[in-house]
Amino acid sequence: MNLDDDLQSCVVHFGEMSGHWGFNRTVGQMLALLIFNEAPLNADQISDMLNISRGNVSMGLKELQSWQLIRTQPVKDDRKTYFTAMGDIWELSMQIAIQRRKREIEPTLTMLRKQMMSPNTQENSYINNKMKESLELLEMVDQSLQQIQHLEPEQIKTLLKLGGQVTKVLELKDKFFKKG
């Protein structure tokens, strides 16, 4: 099976970007293939379409399942295991954010909180201030992510569209309430 040029371009780009999302290039390509394919695919099809080894596909599918981004889907009269993306693009994006929060933000918050308790950190005011700033920023990001993950996709779209208007409101606030 060959990919048409548009799908090939998209799959390659997802692979390039996937390092920023928390997984490797091949896993990103596999996710793109499953997102943009209407029908579920089995491991042999994925291997053939992406020209990667069956073992690499198997490892990538396990990783995508651990991120809860794909699911198995039975295909009538076929004993092979087929896979499809777990929801629409909004649900997948939210799942990536949730998983990155668990894998990156939560451990960093734990480490910073622990370090803030250390006598060495408390004695050095510069380090203490920088850790406190980092902790406060990450706690705000964490709280925002926790609140956003409970929103419906339409609410998230509205929130994202408000971004430019919020900036304008903040500029007006600064203009009218200049610091003395």
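Now that the form predicted on its own has been shown, please provide the structure of the form predicted together with another copy of the chain.
The text that comes after this line covers the one chain and nothing more.
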């Protein structure tokens, strides 16, 4: 079983990058396959195409479903379960962003808040101030992300395009909020 060149590149690259995106090599490859292959695929096909054991494919599919990145797609006259990526690249990226916010930001936020509450924490110690500083930053980032995640893809696109001219946005904000 040979993947054609483009697909091969994507699969291999996604595999290498997958650590960064939050899952392991084979899971990354499976995701790439389901994104870049037009037709839905069943577990045996994936196992063949990627040379991964059937069991591993089963586990990987489960993980990708838990991330809500893939979904099943019935195929007529076939009892096997077929899978395909959930939505387009934008929707998938947003889904990953949502999950990463949960895994990478929320726990630290929780820990910092708990620690700040704790009675044995003394006000105005060096460490306490650092923790406050961290909390402030993290809360801002978190709020921004959460708000963005509730927008329509179209609005996010607009925002990102603006992002390319961040300084303009800042000027704009000055004009609007300082004066008016």
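So that the term is clear: the rigid core is the largest set of C-alpha atoms that superpose within 1.5 Å between two forms. Please read all numbers here as calculations on a predicted model, not as lab measurements. Positions refer to the first chain, counted from 1.
Trainee: Can you give me the Cα shift for E171 between these two forms? Core-superposed, in angstrom, one decimal please.
Mentor: Comparing the two forms, E171 shifts 8.5 Å at C-alpha.
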